[in-house]
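Okay, so here's just one chain, in structure tokens, the form predicted alone.
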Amino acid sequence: MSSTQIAGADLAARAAAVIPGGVNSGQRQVPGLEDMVITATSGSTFTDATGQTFTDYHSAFGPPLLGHNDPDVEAAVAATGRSLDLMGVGVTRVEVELAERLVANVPSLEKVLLTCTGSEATFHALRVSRTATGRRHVIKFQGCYHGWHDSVAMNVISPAERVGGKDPISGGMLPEAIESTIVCRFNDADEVARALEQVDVAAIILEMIPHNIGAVLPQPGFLERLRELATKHGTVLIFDEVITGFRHGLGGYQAISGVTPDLTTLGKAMANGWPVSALGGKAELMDLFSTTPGQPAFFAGTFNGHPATSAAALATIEKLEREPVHEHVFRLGERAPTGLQAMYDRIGVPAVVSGFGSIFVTYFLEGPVVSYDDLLRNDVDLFIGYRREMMQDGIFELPLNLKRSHFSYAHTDEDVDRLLVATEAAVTRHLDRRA
């Protein structure tokens, strides 16, 4: 074992001694990668404690759309930090400019509030929906993830026997919250219609593309029907664009689809990896928050609108506006799935390569893929196995079932060429090994 490997193993052991499980998020505890220690990130790559550098398609679950350590974003953060720190009273210019940019770009936003994480944004979206309607039930969809809070922390990657029922992802959740959440099948608007007829629902919340299970695309008419149903029943429609927002376009996927929700949550790619998120929408809903004195929906957070993270978001959006970021990542995102699908067809491996824009994923199953139910047929062993094999070739796609991969502005055509060759080799090696 080299000295760098020894140092990495030592650091992992030190982490395990003082951090439960050795990591600060449950999704970072990946079987087989328990001793992974990251020492550097740059552009489309990261380096671990063994000194190996990987082309990074995991991309921290998606935030660095521009690539790791983007110089323009980092310069904006540093410049802001030299002159302005957190005050916790009043407002700063950079918060105002960021809010103005968000409202200008995202169709549904009339007013917007800043917070730190996507989970906080979706929590407050549901809170204000319940405030506005006086109702307690909400609808979410199997396979969609909206954060850690009790109303939505259920029915994401569920085992077959839990699909169709309640599948909480954590202990300690309030039974009343679980009972108040109705889980529907994605792309099944008729099921939503039946639920709305039976129960007074405060909000419908969904990922427009459920990227937490890869890339299940909305069927034609599905989003439009949800808009119609929400309007008919006086239900707040919430689009969780924490992943799709800014990664798929300056206006989010709602601008692409032409369907406008009542509320939108944003995060991840909005600040290229810095911890900031946003909740915005109709003024009549946003004005119910206690940021307006005397209003009933409490909203607070010491780090909300932090100047440094606001500067990161503002710099990211400005770069998206002036440079061909989306053109570049969409082109790579077209090349890779097309090449991958052709390769799987050629070698005779049943696969559906799905994606949108810069996000792609291979499901090892016979299509079509319309809802989470279809993904129960995915060959999990092959999905995880080939990704582990890819690490031997210096390419990293997260080896967890159904997790998506991402292109950034820092990825190149040469990266796509290497990805196609390495994927075929990795899949072939894994299938030979288990034969």
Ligand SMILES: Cc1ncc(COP(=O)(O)O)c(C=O)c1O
The other form holds:
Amino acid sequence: MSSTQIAGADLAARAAAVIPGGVNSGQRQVPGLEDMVITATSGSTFTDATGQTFTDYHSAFGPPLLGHNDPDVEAAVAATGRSLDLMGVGVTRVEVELAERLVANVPSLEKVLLTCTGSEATFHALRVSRTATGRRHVIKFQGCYHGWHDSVAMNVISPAERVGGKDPISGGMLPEAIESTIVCRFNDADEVARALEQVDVAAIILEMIPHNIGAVLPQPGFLERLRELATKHGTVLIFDEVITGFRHGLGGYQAISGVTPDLTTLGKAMANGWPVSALGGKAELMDLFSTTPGQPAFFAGTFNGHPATSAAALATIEKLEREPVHEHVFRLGERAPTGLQAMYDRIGVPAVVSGFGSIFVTYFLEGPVVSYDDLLRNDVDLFIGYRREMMQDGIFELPLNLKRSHFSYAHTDEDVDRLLVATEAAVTRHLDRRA
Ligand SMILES: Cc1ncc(COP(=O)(O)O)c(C=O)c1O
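And the form predicted together with this ligand, for comparison with the form predicted alone?
Then the entire complex follows, led off by the chain already shown.
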């Protein structure tokens, strides 16, 4: 073992002693990668403590759209950090400029508030919906993830026997919260219509493309129908664009679909990896937050609108506006799925390669894919197995069932070429071993 490898093993052991499970998010606990220690990131790559460098398609679950350590974003953070720290009173220029940029870009945003995480943004979106409507229930969809709080932490990647029922993803959740959440089938607007007839619903929350299960695309008319139903029933429609916002375009997927929600949540790619998220929408809803004196929906957060992280978001958005980032990632995101689908067809492996823009995923099943229940047919062993094989070739797609892969501005056409060759080899090796 080299000295770097020994230092890495040592760090993993030290982590396990003082950090439960050795990692700071349950989503980073990946079987087979328990000892992974990351030592560096750069552009489209990361390096681990064994000294191996990988092309990164995991992309930290989505934030580094410009690539890791983008120089413009890093410079903005450093420059702001030198002159302006967190004060906890008043507002700063960078917060104002960021809010103006968000409102200018995202169609549904009349006003916007900053949070640190996407979970906080969805939490506050639901709280203000309940405040505005005086109602308790919310509707979410099987396969969508909106963060860790009780009202939404359920029915994401559920085992078959839990689909159609409640599948909380944590212990300790309030039964009242679980009971108040109605879980519907994605792309099934009739089921939503029935639920809205039966109970008073404060909000419908959804990922417009459920990327937490890869990329299940909305069927034509589904989002429009949800918009009509929400309006008819006085229910707040929340588009959770924590993944799709900025990654799929400056206006998010709502600008592409032409369907406008009442509230929108944003995060991840908005600041290229710095912890900034946002909640915005109709002024009549946003003005219910206690940031306006005397208003009833309490809203606070010590780190909200931190100048350095706000500067990261502003620099990211300015670069997205200035440079052909979306053109680049959409082009790579078109080449990869097309090439992968052709390859699977050629070698006779049943597969549906899905995706949108910079995001792609291969489901190993016979199509079509309309909703989460279709994904229960995915060949999980092959899905995880080929990704483990790919690591030998220095390519990293997260080896967990249904996880999506991402292109960034730092990925190249050569990366796509290498991905196509390595995927075929990895899938073939895995299938040969299994035979
Ligand atoms: C669509 C969506 N909403 C909300 C969240 C929660 O964001 P965070 O992890 O920043 O709390 C996530 C996280 O993956 C997400 O994918």
